[in-house]
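Just one chain follows, in the form predicted on its own, and it is written as structure tokens.
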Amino acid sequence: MASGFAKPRVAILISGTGSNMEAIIKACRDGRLVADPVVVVSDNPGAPGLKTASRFLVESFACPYRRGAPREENEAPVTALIKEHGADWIVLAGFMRILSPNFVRAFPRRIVNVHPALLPAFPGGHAIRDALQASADYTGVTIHIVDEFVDHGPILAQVEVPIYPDDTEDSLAARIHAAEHDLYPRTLQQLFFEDV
């Protein structure tokens, strides 16, 4: 790697536990993803992700969203939170909130969603209960670049989940999770590099 060179600056949002994050921040910590996580934001002040991200030494914050009030209110300060740390992409993990269009706008072809579903299938909130209530020979995880749209926008990487006959939400988000886990810290390597 050259001299000089900048790593990819990364802003997390999670909602929850924060699995995939800590999977992409293990991943840029063992050189498998070069990027910089410079920091995580969570729309919950619950979030057990916030600690684990302190844990990694990588600075978190709480946004509670205000009930009633405008997406583009409630966004304020996490896109304060992004710019204050010069984020070059934001990478959403188990982000639980519907973006603006404005905040999309905001950070146009920079922002990078999961999803545990094969897109355009099971979009939205509930995709993994959704998948085994249509009796579904399988699923998948989806990692796609974030538009206006809800659960849309430009693929980037799909990868098939089986679904056994015997299989639970539990037993089934677990193989999920693995393979979200993985797949997603290769596809933003790939992503951040395409054009180096």
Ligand code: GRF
Given for the second form:
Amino acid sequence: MASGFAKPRVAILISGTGSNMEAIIKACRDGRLVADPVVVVSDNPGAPGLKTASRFLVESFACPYRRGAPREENEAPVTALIKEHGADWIVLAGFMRILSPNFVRAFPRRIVNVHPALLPAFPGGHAIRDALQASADYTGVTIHIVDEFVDHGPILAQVEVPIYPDDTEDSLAARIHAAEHDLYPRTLQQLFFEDV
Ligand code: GRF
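Same protein, different form: I have the form predicted on its own, so give me the form predicted together with the named molecule.
Zooming out: every chain and molecule, the one shown earlier first.
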């Protein structure tokens, strides 16, 4: 008999590798995250993550952004896919576009992001490099609700990641990614079911 329980439906937005996307899909498949990854959307048609999504039999789409077009125009097909797939949550996993205020307002407190630093430290697109260049002893990972500002909004979870003296950008990135892959699915599970 049907229990009447519907799993939260998740749209995942990516631009590149999609390793966080993969970690989230795997967590859904093995029950650590009780959710359905219903669609993956990329602004970048060449994103390797699109192939990975297909491998996991998650519907995936490229919505290439047109250079110089208004942000809302570029976002329209993304919004349409999210709505068509009935997504309850939008999970940004390395989505390298700034969302328009209209997009954010269309899904209030329903968009989540992962950032490779301890926000508010090192916002922006080069957070790992910036932390290294600042000779910081540690950096980390932040999971947050997205508001209308870049790398900003209520913080859901953070974890510190040490920086070692011989770290390169690659070695630090690998440590940060491992922390993201652990923290992101766990935080989503809490968000969906414990109202963090
Ligand atoms: C991650 O480090 C994430 O914090 C940042 O972009 C990167 C995406 O990596 N926003 P991947 O595509 O999930 O491998």
